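Shown here is one chain on its own, the form predicted alone, set out as structure tokens.
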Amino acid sequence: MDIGRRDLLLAAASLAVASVAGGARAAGDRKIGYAIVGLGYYGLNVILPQFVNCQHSRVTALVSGDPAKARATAARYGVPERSIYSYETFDQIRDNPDVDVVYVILPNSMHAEYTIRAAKAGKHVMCEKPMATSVAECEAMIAACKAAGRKLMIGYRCHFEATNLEAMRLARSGAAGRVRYVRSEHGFVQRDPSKWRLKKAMAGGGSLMDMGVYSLQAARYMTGEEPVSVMARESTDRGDPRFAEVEDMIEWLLKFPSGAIASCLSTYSANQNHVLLMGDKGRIELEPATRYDGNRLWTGKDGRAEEISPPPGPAKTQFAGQLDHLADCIQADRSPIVSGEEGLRDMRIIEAIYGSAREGRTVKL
């Protein structure tokens, strides 16, 4: 993606989190229905509640493997007993005409077919990230999604929330310069070792398909660039029987066309959360930088020098923000800016990262 595009996709960013671009509708229009695949921590706990602040989004739907939780669920937000499915059930959904978009809140080895089975079901659809565990589930969905004629959006939340945007925008504007070199380090301490994260069937690998994906992403929406090279390495305690099938730390350096270069941490075994912006005048830095809520952001020519604060918008969360940015192009018939192309960009460089890590060479993009 180059800078130009990258550049529309912040512009449409900053329009889906300060107005929701085309909001221009009649107060009575119909609400987006969203089906919510999959009640674990995630989906029960952050998203759900996040339907409240949205504008142009509702649950209708729910699917679990669990009855006595669904039904529970469905009563806190108004879903009707008719609209809880089962994993079994699942494809039954094509005749549920309340439903539009089917979220996929599963472990990372069920996206590809959720998103498909959901596609063939006639709905758009919204998948958490990493979007799958391989380019070719990610082009398969893609595939799908397109046969079908629907929307396939990522939910990579940070497109949505201020400090992240205004970093952006700060790195765009020239604040620091020209871009020299960006950190993008993310993890914590994943203690259990019966999480499914830390079974490669379920998730396709360790810290590098979790909090990796962060530093990825921040690396490339930072600097406004696709990474043409990638070198890694790998740091993982074998003996721990938490890392018995995924990796614990891997590191990568990405080079970039303009000569820039990032350097980024994915773990499981230490507490992170930092983005560093460097170019030839200063710096923008923000930490923590991808929390659910609490992030600051600072520039400065070679310390923290000021606390920026994101322009006041409206009192709209990054994940109310992301919902209705999807329900957006459904009604206005255009792309995500977090599209299926954007997952399986990630997913190309982390299927590099892991061969680089391997092989222990420089892989070219």
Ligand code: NAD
Contents of the next structure:
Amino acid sequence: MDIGRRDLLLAAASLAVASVAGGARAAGDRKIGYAIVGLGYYGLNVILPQFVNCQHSRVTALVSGDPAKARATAARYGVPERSIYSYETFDQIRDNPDVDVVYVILPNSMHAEYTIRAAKAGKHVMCEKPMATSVAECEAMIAACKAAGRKLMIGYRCHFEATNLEAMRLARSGAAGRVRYVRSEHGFVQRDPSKWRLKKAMAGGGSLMDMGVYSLQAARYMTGEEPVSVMARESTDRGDPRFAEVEDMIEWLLKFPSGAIASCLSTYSANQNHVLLMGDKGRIELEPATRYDGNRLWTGKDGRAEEISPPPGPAKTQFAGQLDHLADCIQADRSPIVSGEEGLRDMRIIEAIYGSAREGRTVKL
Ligand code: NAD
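Right, and the form predicted together with nicotinamide-adenine-dinucleotide of this protein, after the form predicted alone?
And the full complex, kicking off with our chain again.
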């Protein structure tokens, strides 16, 4: 993707969020109904509480393997009992007119299956990151949504987060001059060896599939370019029971057509959340960069740094912005700014990163 297209995306993002902020929608339009699939940490504690901050989205159904948890959650969020599904009865969601979107918040290996089943049930799909565990799965998800005439969006929340939006705007406006280098590191200390995130079959990989997606996304949205090659190196203690199946630490170097490079890291053995852009006139830095809240932004020049307060987010929170963006796209029949194709682009690079680390050579993209 060229810089022009990234700029268009950025402009579209601003417009999208501006229309959310301004409530620029015909009065009387009904809110878009979401079915939440997976009542785990992110679905239950992060996404469900966010519907109160939405203008155009509401939760109308739940899908869970735990009936008691589903009933308690339904009661809390005003979801009727008839709109509670199990994984076995999921396909009956096709007959529920209150559900417009299925939001897949399951372990990574289940993203493709539930996205495709949702599309076949005639529903639009929001799918969590990473989009899936392989390029082939991503392609099948895109094809299923296309065949059903339904939208597919990836839960890349940073595209709706005020600090990241301001950092992208500053980078594009030349605040740091010509972009030469981006550094992006994301990780946390993964302590629980029983987690599905450490099982290759469920997660598709280790820290790269989980936190590395943020480093990769930041490298692409801060440069506004698509990489042409990647060189990667992995460091994992295979004697550590946590890392019997998946990688701990992986770093990779992306080269961009302009000559800029990005040095990225993901890890399950250090807490890190940082993005730095260097240009020929200055720098732009975020730390923490991509958290749920409390992200901070600086610009710097000649050894001096200034903290920037981004303009208030167009939506109340990044999560509400993300949910309402898909609602807007459905109402206005537009493509989401973080579509399935965007998730597929990342997955192609992720496969190249793994290939490069395995074979110890630069891989052309
Ligand atoms: P989690 O383990 O807390 O929840 C997973 C849910 O899936 C649970 O409710 C579990 O019961 C259910 N599930 C159904 N079948 C399962 C099976 N066979 N094995 C294991 N669980 C099964 O995970 P999470 O942290 O909520 O992550 C879910 C997804 O959301 C992942 O894809 C993750 O990458 C993504 N996520 C995104 C963000 C973000 O900021 N965008 C943050 C956290 C997680």
